[in-house]
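Below sits a lone chain in structure tokens, taken as the form predicted on its own.
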Amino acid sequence: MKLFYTRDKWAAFRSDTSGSWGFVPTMGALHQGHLDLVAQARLENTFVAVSIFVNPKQFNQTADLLAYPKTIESDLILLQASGVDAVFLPVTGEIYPENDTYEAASPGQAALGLEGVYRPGHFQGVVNVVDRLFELIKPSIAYFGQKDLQQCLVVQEFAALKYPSLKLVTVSTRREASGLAMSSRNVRLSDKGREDAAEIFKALDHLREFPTETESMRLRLLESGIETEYLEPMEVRLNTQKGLMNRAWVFAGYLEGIRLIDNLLFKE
């Protein structure tokens, strides 16, 4: 497995393979549901590449980015445990740097609501690092997790405009036998946050069937000690290894001061 750290050797590399590369774009501190992404990825491809980059424009709060775990040498041992060809590590002025000329992308309709309401330039972040990152490492196909819904339709729609030979995959949400979804964030969160985080997948799966019944679900959170922001039906298309899927349930809240999110998609 090579490691790459600048645009410029990545770029010489890149220039000296044939075949079709996969891609995988994480913040590290991973875990299965990344290497889910990965093993999908190996599956279809000559090539895979990961990039690791705490990407601070998409941080709305300051102390959630200084508070992202940091896991690198764990991250690295895993990613070439799965067979991983290549990783690129920038630091932020490879990506973002000075007198940068490069044109920042803007996020579409998709970006609208939920997320886009409640963490305000989340979105303009993520369609600005996925467009350089997709430029510089020139995938055949791109790899994102289904626990980011709305990050995925939002990356969709971004890509369907400038990358239109470029695949994107959705790879289904691991989860804790508890149901909870596997997070990086979920490291921070106790023992007893870890079980009562449960019931947010409980919730959604409950309104899948009864889907009048939000407030009462509102409410069950509530006393799990989750606080929450959005729990909410909405409309999606979005390609699935399960197929198209066209319905889905989201939850974004709080629990012991971190902010977590879900989400239940299904066909009507």
Ligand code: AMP
Contents of the next structure:
Amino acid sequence: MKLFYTRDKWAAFRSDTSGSWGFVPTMGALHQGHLDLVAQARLENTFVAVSIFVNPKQFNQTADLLAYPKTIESDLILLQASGVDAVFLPVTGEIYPENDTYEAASPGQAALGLEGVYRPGHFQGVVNVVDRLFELIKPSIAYFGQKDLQQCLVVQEFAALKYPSLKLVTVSTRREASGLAMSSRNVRLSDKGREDAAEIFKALDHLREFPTETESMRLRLLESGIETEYLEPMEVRLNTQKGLMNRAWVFAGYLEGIRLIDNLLFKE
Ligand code: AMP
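Taking the form predicted on its own as the starting point, write out the structure of the form predicted together with the named molecule.
Complete assembly follows, chain above in first position.
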């Protein structure tokens, strides 16, 4: 497994390879959810590249950026064991050079509402970094997690315009046995918090069957210490490993001061 710290070294290496490149962009602090994306990329490509870059532009709160977990050594061990060919670990200046003239793409309609409302500027930051990474890595297929459902929709929308030949794959959400969606932020929860957070998936699952019970689900979450930002149904159009999905229940909220998101995607 080769490590690349600069765009120039990466570009020289990339241009010398022939075959398909699967690409998994991450912010590190890797868990099994990330590794599912890597495994899918490994299955479908000649080579697999993973980037680890905590993108400052997509954090709308400095405290959240500073508290973001960093576990680079264990990340590299996991990636090596997963058969990754190349890891791109840029410092901020490699992605956003000073006096940069690069015109990054902007998010479209999919960025309106939900995260777009509660995290102003977040999707602009996401599209900024994903655009630069696509430009640099030049993947054949890029892999994103359904866990960040709206992100999948935002990336799908901007990439269809700017990278029409790039294929995007959405990988199902990996959960703990309790149902809690795996997230790098979960390590900041207490043991009790981790248990309580399992209520989120239970609420989503319940609403799928009983869609009028949003208020009682909000209350149930609150009893477990979870303050809901949004909990609502949504129409989507997303191709997944399980086929084309058209409905979702989406959640965002806070537990122990940590922002958690989750969703349940289905076909009606
Ligand atoms: P992050 O490091 O949080 O930016 O995530 C990198 C990629 O992993 C994104 O495409 C996420 O949607 C995906 N991901 C994060 N958590 C999970 C999970 N529990 N299951 C599947 N994919 C995930």
